[in-house]
Structures are given as C-alpha cells and as structure tokens.
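Single chain ahead, written as structure tokens, the form predicted on its own.
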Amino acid sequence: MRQMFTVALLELRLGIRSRWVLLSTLTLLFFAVLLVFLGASPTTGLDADPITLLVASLATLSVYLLPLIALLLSFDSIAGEVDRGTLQLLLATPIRRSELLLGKFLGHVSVLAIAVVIGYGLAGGLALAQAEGSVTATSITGLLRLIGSSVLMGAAFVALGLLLSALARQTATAAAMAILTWLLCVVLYDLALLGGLVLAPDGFFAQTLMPYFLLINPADAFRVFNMALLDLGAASTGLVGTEDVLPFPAAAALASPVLATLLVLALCIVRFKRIQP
C-alpha cells in the first residue's frame, strides 16, 4: 500500500513539473470564468442566479474538456515506460504490478481533481461575487456536486487512458487511440443516440431505452446526475429536464462512472500482469 502511495505521489510530482497540473487548470479556468461572463449577459433570458447557470453549463461542457484532459493525462502511462525502456527497472523493483497501476492512476486523478477544484471553486467564486445575494445554498450545493461528480468522471477516463496504454505499448500508437476513444464517447455515442431520437421521437427507445443507453456512457451519465437536479435542465441541455422525469434516481448516474472506473481498472490489472517488457 505504501509503494502504491509513493508512486500516487511521484506521479503528482511529474505532473507538476511538466506543468500539466498548471495547464490543466488554467485551460479549466479559462472556459469557466467565460461562462461566468457569458451567464452574467441580460442576453442569456433565464431566471436563475449566476452560480447555478455556471453549473449547468459546465456540466455540459466538461463532457468535452475532462475526458479529453484525462486520457491526455494518462495514454502515455505504460506506453512511455515501455519505449524509453524504464518499465523493466520499475518491475525490478519490490512493488507489485497492480500498485504500481494504481499509484499511477492515484497520481493523474489527484492532477485532474487540483485542476478541476482550482478552476472550477475560482469561477464559482467569481460568480458568486457577481450574485449580489441571490444565491441560495442549493446553486453552492450544485457547484460543489459538480466538482465532485467532475472529479469521479475524469478519474473513470483516466482509467480508460490506463487500458488504452497497457492495449498499445507503443506512445503513438497510444496517442491515436486516446484520441479516437474521445471521438466515440463524447462525439460519435450522442449523435448516435441523437439519430435514434430523429428516427422515432415517439417510439420505444426515446421513450423507454434512451435514458439507459445515458448511463452507459459516463460523460453523459454525469451530464444527466448534475442537469436531473437543477431547475433549469431542461432549457440548458435539451436531454433531461429535472429529476422527476427520470426512470431512476439521479444517483443511480452518478454510479456509472464509479462502476465505469472500476471495471476498466480491473481490465487494465488484468492487461498490465501479462506484459513483458
């Protein structure tokens, strides 16, 4: 436990010196204080105080930006090891493969959760100094459940960077696939859905599979737990309005990235133990 711990933090460190903790957070930060000016704007015509509207659009734009950071974060993890040949002195070491994977993906979290709770608790921040007093403790509720739901998203593509990096061996060949992953469960996976909706907007699957299909995918899953329980979720996203209109809790959306997470890992413990470098 404590071998995996060391290198949690030994990959904390390198993140910090490549500037990675640095950079994912100014990007965070960036969109988000947009937001916060965009959601000021009289344009917007929506009645809510400033902090639940940048609720409700980051949780639709971190579906984009935190996969993307994430598997950025981690595609390289095994891959890099195994082509500047380092892998085999790590292994020669006393710790055991799977604590040696979960230090890893420990440390590229522990990145992603400075990044998000900097960026994201700064523009909420700003926001709130924006509110002149109509804020109300459900808009902070909503703010720090979407920094924690944040959080538990990226760690589930993390995981994924993980699998995609032990699968590869090789950094580009790594690279490609992170990349394309992206494209499937951010782009490719909601305009499938999407086609399904425009072919039957009546049918069984809109109706009764759609909001299903929602959990599979951990971005949207996180989408749905955060938009499910603000007023406004139904004008911001378009997908689902409030909690009351789902088939299930809102919690049962934010287990799909914990179970995501996971599963994937145990693939990845599974994957890691027969490599050879």
The other form holds:
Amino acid sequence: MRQMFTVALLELRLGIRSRWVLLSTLTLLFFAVLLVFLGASPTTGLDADPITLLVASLATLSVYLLPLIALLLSFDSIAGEVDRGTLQLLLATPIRRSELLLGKFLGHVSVLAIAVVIGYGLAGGLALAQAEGSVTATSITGLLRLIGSSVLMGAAFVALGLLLSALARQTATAAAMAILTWLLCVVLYDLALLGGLVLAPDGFFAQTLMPYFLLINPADAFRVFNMALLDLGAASTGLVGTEDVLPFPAAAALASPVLATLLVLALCIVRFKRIQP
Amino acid sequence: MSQVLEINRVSHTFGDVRALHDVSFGVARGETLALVGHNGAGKTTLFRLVLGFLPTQCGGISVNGFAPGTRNAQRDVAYLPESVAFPKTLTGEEIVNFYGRLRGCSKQAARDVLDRVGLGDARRRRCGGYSKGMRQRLGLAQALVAAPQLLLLDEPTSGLDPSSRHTFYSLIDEIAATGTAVVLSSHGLNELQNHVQRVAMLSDGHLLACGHLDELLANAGLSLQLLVRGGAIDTETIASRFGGRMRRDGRCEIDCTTAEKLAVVRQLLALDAGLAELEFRAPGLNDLYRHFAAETPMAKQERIT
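Alternative state: the form predicted in complex with its partner chain, after the form predicted on its own:
Below is the whole assembly, all chains and molecules, this chain first.
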C-alpha cells in the first residue's frame, strides 16, 4: 500500500512540475467562467438560477474536455517509462505491478480532481456571487454532484489511457490511440446514436435501447446523470429530459464510469503483468 | 566465500535465436565480475534473467538463494540499465528518495547515498541540468540506496569521458569493498582491468572463459611483447634477428613468453646495439578477449549450420 501511495505522490508531483495541474485547471476555469458570463447575459431569457444553468453547460463541456485531459495525462504512463528505461528500474524494486499501476492511476486522478475542484469550484463561486440570492440549496447540490461525477468520469478515461499505454509500448503509438479513443467515445459514439434516432425515431432502438446505450459510454452516462437530476424548468432542452423518462434511476448512471474504471483497470493489470521490460 | 549470485547451466532462446547457451558462473560477496562480450553476446539477456524480467527457460539462477523476480530476490538486487532517462523536472534527491521509498528506505538513506556518489551538493537541483556523468552517478545512487547485496550494472560507463569513468570505477571499488557483489558489463576492456577480480567472457551466448584475470592470462599462454628501437644497430636488423615485426612508429615488436622474457632482454643487451628504447607490453583484457573469441569458432559454426 505504501509503495502505491509513493507512486501516486510522485505522479502528482510530476503533474505539478510539468504544469499539467496548472494547465488543466486554467483550461477548465476559462471555459467555466466564460459559461458563467454567457449564462448571465439577458439574452438567454431563462428562469433557472445561474448555478443550475452553469451546471447544465459544464456537464456538456465536461463530456468533451475531461476525457481529453484524462487521456493526455495517462497515455504516456507505461509506454513512456518503457521508452525512458525507467520501467526496468521500477520493476527491479519489490513493488507489485498492480500497486505500481494503481499508484499511477491514483496520481493521475488526483491531478484531474484538483483541476476540476478548483476550476468548477471557482466558477461556481462566481455564479453564486452573481446570483444575488436566487440560488437554492438544490442548485448547490447540483454543482457538487457535477464536480464529483466529473472526477468519476475522468477516472474511467485515466484508466483507459493507462490501458492504451500498456498496449502500445511506444509513446507515439499510445498518443495516436488516445486521440482516436477520445474521438470514438466523445464524438463518433454520440453521432452513431443520433443516427439511430434519426433513422427510426419510434423504433425499438430509440424507444427502449437508447438509454442503455448511453450507459455503456461513461461520458454519456455522466451527462445523463447530471442533466436528469437538474431542475432546469424552461431551460430544459428536451434532449435528455428529466429523470422520469429514464427506465432507471438517474443515480444508477454513475455505475457506468465506476464499472468501466474497474473493468479497464483489471484488463490493464493483466496486460501490464505480461510486459517484459 | 558465500555466493550471492549463482548461475547454473542457463540457456535462453528468443524464438529461433539462441541468446544464451549453457552459461554457468557465480559471484561472491564483495567480488566484482565483469561480463565482457560484443553487442548481442547475451549480457543484457543475462541481466534480465537475473532480475526476473524474463522467465528462466533452462537451468537455474539464484540470488542469495532466492529465485529471480521473487520479493526476496528483488530486495537484495539493484540494477542500473545502460540507458535511463529520469524525469527532468525532479531533483536528484526526489528521484533517489522515490526509489528508496519503494525499497523501504528513509529520506536520510537517500541523502547519504547522494553524498556517497558525490551529488550531495547537487541534490536539490533538477536532474535535467545534470551532466552525463552526474546522471550516471544518480543512476548508481538509486541502485545503491537500499544497500543491495548484488549490484547489476549494464554498460555503466558508456558515453562517459575518461575522468568520469575513473570516478565511476573508484565508486564501484568502494561499493565492492563494503561487501556488495558487483556484476558489470562493458565494451571498454582496458578500463576494467584494474577494477575487477574476475572476468566472464561471452560470445554469441556462449561463456568462453570465466576466472581471475591473472589465471586466464596464464592459461591462455599469451605472449608478452617487447617494443624495441635500435641505436647503433638499426631497428630493422634487430627485428629480423629476433623474428620481430616492424611497427608504424619505427619500433619493432618481438613476441616472447613470460619465461623467455629475461633471456631475450639479455640477448638484446648483449648485442651492444645501443638501444634507444625498450618497453614491455603485457597482454591485457583486450588480447585475452581476442584470444578466446578466436579460439572458439564453434559458436559461429553452430550459427551457420
């Protein structure tokens, strides 16, 4: 256990030194603050409070940004150590391979968590200051829910990045695979689902299967979870409606990133144990 | 003497390629053994087997009585690969401390070992700014932090300038003096000569010879060379009379065995040739390696057929 935390701490330190923490925090903060001001402009004409609007916008933003940040954080983890020759040093020590891998996972998730908490937290504070009292406890809960679920969803993609890194063994290949994975999970998957909807809006797929397909992809499950629990009122887009239209409780959607993380980490450990440095 | 590393009839193949063939030797506490061989001779494969990175296919390896790759073996062995690039943004102390913690050492142990390799003053600097020699000593520090019983160094001096090499070998001498068994591989045969007790010569995965340098030299029966420059009698005449060869530098080279040495010198002096120069050249590790590599064409034959 101690060795695992030693690895996690080093990854966090590397994240701080290489400015990954700063860069990802600033990126999230920039977009979040931008959304606060856009949401505050009178043109929106919506009656939901600023924090709820912010959470709705951030939920959509997170689906694109967080998987990208998570994959970029972790794709180099194993392939890079192989390239630099440091994997041999690590594996010559008495650390278990699973501990080494979990340590790296924890380290990267910590980097991501810091960025999300600071970036979204500050933006939430700004929205709160603008709201002038119209904010309810429910909307604050919505923000906290967003932050927590963002970290969970990010963790699934950190694990995925680690798996790609263990599969590739060369940094350049791992980088290409990470970008492709991002494109697949975040853009192409949704396009495919949308295609299914458009082709047969009243079919079995659109009516029954669709919500479950959303659950398979941790990024979509994250959006379902946050949007379904928001009290958007008139701001509701109708794309992902309220909890009532889902065939399962919204909180169940959170199982998707958790299960995905566990499954991918298990695969990653199996793969990592076969690597001969 | 107790053996820290025992390698017993180890063979290893990668697909059709035979990397090691029936290799056996041992290394005792406080002993430094040099693994000598050209690229692809099987040195690194041997290291990877001892570390447990590769499964032992045939034969037996024990590290202090433990199988390679087990936790007990990992605790006792440390390794410095040929090329390793530490994260540039970390300081020397952070790096050594990290590997030390993985081996259960304190921060103080990391500081002590950095002092020992001469990086005490640079420990708070980021290693991105270290020179090649400093980086290599940092690599040695991470290997030494937990006071291993067996230290494996793969080409530790490649790319170092002569002065850094000298410092590095002095450090290795000190480490061996504390009881650590050291196995190092190198191409630079002559630089090893004064720092290793035993030599194991590998060629195409075969162990050509293994033993104390003096023993190997005696067994090989390599001749000494006398380098002579004539005075009153010219060098070419001396060369023809003693069956020597002329060298480009104008001296002649006369081969003789250790037993014949004094007799030849007496004859040379009896010539009253007014010798301008007389120098002995004893065979070294380079000659020994060439001798053994030439003596066993078996390995090459086996590859062809």
